[in-house]
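Only one chain is shown below, in structure tokens, and it's the form predicted on its own.
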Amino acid sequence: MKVVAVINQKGGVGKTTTTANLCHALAQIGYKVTAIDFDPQGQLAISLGVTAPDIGGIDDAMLDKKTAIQQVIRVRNNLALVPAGSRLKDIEQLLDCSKPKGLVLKTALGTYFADQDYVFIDCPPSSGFLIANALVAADQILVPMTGDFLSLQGLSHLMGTIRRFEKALKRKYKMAIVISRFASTRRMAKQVLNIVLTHFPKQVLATIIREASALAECPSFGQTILEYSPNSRPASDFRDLAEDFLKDRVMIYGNE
């Protein structure tokens, strides 16, 4: 099982479509997958058709009332969802202090998800407890960025963080960023691509997420755009998407 927090502290970036269409192209080629909504939005389990109001989740596991395993809804042919709880944005006042706060995420999914290929965390766009969780908890990163200047300024600020936390975890994660939301017109968006591929060589996931507006429209029909327009340019993106992070495709400098 390989843990990926999906993490950007601006929003507004494609953290959650990036995570409910990238887990659910993952499925379909037959990774067991189950995807965190740790946003106390709930966004992530809007977009997979999870509406019920009061719904418990990760929440629950995190304050001891329920398994993190208790708390899975089976969404789609091997992807499971844990959403976030009506008490996660309140979690950092509810929790017992004598817990060590950075580890309660952590704690709470143990080995319960060991016939899981991969869970995916989709983090909140802030920094603070929740993101400390994330980060703990995670094998890996997963990072969604646009085109535009205050997406680069938000990958920068997110790097300091990432850094501060190896520094006091002692390890290094493996890290990749994708493209989403890329409007190919804009000059902006080609300098900033240019931008990231000079200061993050062979990171940069190889498929690009260009803009559309059908992966505006899906999640209200809690859908993916792989059911909502399966034939759809945005639904080819996130197919190959999941190739590239299956395989560690990267885009190179020069060839993008």
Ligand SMILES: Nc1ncnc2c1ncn2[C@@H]1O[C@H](COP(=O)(O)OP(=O)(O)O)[C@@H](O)[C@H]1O
Given for the second form:
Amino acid sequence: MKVVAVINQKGGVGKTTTTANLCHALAQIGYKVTAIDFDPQGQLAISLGVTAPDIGGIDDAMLDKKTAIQQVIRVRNNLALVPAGSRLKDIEQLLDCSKPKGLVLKTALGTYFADQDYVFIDCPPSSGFLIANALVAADQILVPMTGDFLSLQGLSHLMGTIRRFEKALKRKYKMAIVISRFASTRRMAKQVLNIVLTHFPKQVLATIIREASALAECPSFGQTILEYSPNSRPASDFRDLAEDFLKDRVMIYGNE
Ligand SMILES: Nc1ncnc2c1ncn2[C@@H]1O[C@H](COP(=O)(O)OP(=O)(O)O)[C@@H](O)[C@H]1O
Ligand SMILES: [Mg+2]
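Just the form predicted on its own so far, so send over the form predicted together with this ligand.
After this comes the whole thing, all chains and molecules, with the earlier chain placed first.
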């Protein structure tokens, strides 16, 4: 079992979209996947069609009110969801302060998910407590980023955070970048992509997720793109991305 944190402190870069669709693509291949909605806004749950109000989630597991496995909702074949829960936004204040603060998520996950191939954590767009907990729990990091200049700046900030954690935890993460929400018609996007490829030559996954209105529409139906429009280009992009993720297929500079 590998824990994958989908992380980028910038909002709107495609973390939730990537988590929902990549997890579903992996599940369709046959991998057992659990996705944790670790953003108090709860948009991963909505994207997967879970809209019940006031459902508990990872919040209650972190507060020791429930076990993480009790919070699991089966959402598709091979795909399970742990919702965020309404207390996730205040979790830092609600926790028993005698506990080590960075270990709360890792402790709550325990060994419950040992039978899963992947546990994905859809992180919130902020730094601080939740991100620290996601990084402590994670084995791998997946960073969605768009093709704009500010996204590039955010990436260098994020790399600084990741390095600090690597140093403190005395370990190295496996890290991959997903180019998401890519507007191939914008010159800026190509320039940004080239800069990212120069700095991270073997870490950008081969498939680019382009801007596509269907990807923005499908969460309103509680469907992934693989259900909403299975024969569309973004659906095949996500199926390809799943293969990239599994086989470490990366983009080569000049071939993109
Ligand atoms: N490739 C894409 N094409 C079009 N819209 C997208 C794409 N990826 C994400 N979106 C939309 O952009 C918004 C932000 O994406 P989201 O995945 O929620 O980002 P994050 O989780 O990083 O905040 C959402 O409305 C989403 O539907
Ligand atoms: Mg999100």
